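The chain below stands alone, shown as structure tokens; this is the form predicted on its own.
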Amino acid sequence: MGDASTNGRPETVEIPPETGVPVPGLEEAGLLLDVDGPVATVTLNRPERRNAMTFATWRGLAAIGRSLPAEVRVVVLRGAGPSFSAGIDLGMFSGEGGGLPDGSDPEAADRFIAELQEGYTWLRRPDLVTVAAVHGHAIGAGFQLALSCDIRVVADDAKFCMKEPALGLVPDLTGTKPLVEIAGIGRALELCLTARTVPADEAARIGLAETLVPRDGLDAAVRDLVGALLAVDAGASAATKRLLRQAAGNTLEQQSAAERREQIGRLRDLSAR
């Protein structure tokens, strides 16, 4: 399957092999990237479509993950305009975006979806702490993008919805695992199979939001969080994220051993300073 396109513009976003800096193309993918020392801000920037996502958006997110400078420690994802993201651009169902795979070639479809998932999986990297600043609608792919981040700071006007089953699809952008881990299997089933909208206050009650703030306080809350995250030793932060990410799948014995390994590494690093 060839690359989709929007208004005749190529959707592929390539990274120069030596510079590691995104080439022009992110803007056409509906993305902005600002890197300020240890902080990278990724903005979904299709406000006229409420930041609805296309194949180009997901490929652009993957390209950003591959290109971040080594000094970046915190990544903030936000949406321009009235919403975080309205989810998949429905124009792709009508062929405007180049068409979805029809599943007749399972191996090709698997590769296609895996390529798009890369735009989400890098957000779990242990060397980064990723923060979703969510306001307005976070639907489907937008909801899954927020779930892919380590921490969600949510404005009181936010609304979450896992829309894919209502469209005859499944959530396939890595969102099912964190949703079950956060909300539990029963709540995850209810949210997905009814595709109902979850308001911000409920999202906070069931753990989808770590912090709930007034809409006009969202930017300040994110700035304060980023400052606190950067105040922690980078090596300790990465080691702790590794431990916490694997904890649910480990036995107590396995997790205790992992803690020992990480602590030995930290002691070695501290003694070498």
Ligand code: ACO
The other form holds:
Amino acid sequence: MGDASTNGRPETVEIPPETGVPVPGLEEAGLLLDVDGPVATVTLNRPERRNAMTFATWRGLAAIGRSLPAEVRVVVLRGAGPSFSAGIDLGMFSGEGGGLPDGSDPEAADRFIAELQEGYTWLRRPDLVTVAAVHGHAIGAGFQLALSCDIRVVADDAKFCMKEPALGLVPDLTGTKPLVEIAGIGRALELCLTARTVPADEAARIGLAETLVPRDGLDAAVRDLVGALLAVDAGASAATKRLLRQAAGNTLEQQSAAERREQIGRLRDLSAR
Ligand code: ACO
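Given the form predicted on its own above, I would also like to look at the protein as it appears in the form predicted together with the named molecule.
Below is the entire complex, every chain and molecule, led by the chain shown above.
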């Protein structure tokens, strides 16, 4: 897709036909996409439902990830209205939007969930830095969306809750790994298995918020962060994100080797300029 917005108006994202997935337009997905040069802003846009998410939302997010212009370096995710997101649209438990799979065909259910997870996994791509601007409630799938981003800027009215276990489910939108990495296994267990609500000040204390700001300072804080991210060399940014993302899973020896490899690439790039 060459141009994701026209005069500031979001357009339907084009889906590569080979995916074979009937992905609806962004409006139906409850999403707005604005692309301004190197910055894409994705707005969860069902404020009357507190930005509750449907299968269409997750497919729409995946479609955005596949369709972003190559010049985009920073993606901001935000919510319209009083909340970041109230998580899965509870109507889906009663069959709306096709309903949840019943698990009787494990392979089909696995494929189905994997397809939805794609809406979250692209946020970890090294060529992008992804920023969640969180205010109000971030519940369940909404909390996991914030966890999938590289950096969370959090307003002081934010409230996080991993509600899935209270509903008989597990968090399956790729949130368990970053939650454990950020908060540690004990805190992750406590938060998930009580499904309690974490206020913004505690979120900042346990590492869920990189920056905590007053509600009316959220947009300015995100703007400042985006400016600082764009001021750093794009190639070095991508290489450093690749390194940092693999650090926890590597031995010191593996990580040192990865640093050397990335640095050689950087040196080659710098000397060719
Ligand atoms: N699914 C569908 N509709 C929702 C959802 C949701 N997840 N959350 C809110 N809404 C709707 C409400 O039904 C209400 O609709 P109405 O105006 O027709 O009555 C409207 O959005 C506003 O909601 P309120 O509850 O009035 O708003 P308030 O700001 O007081 O509370 C809150 C917001 C805390 C988010 C509350 O709505 C809530 O607890 N929602 C359910 C959250 C939830 O359990 N999500 C599932 C998580 S698990 C997962 O994501 C896998």
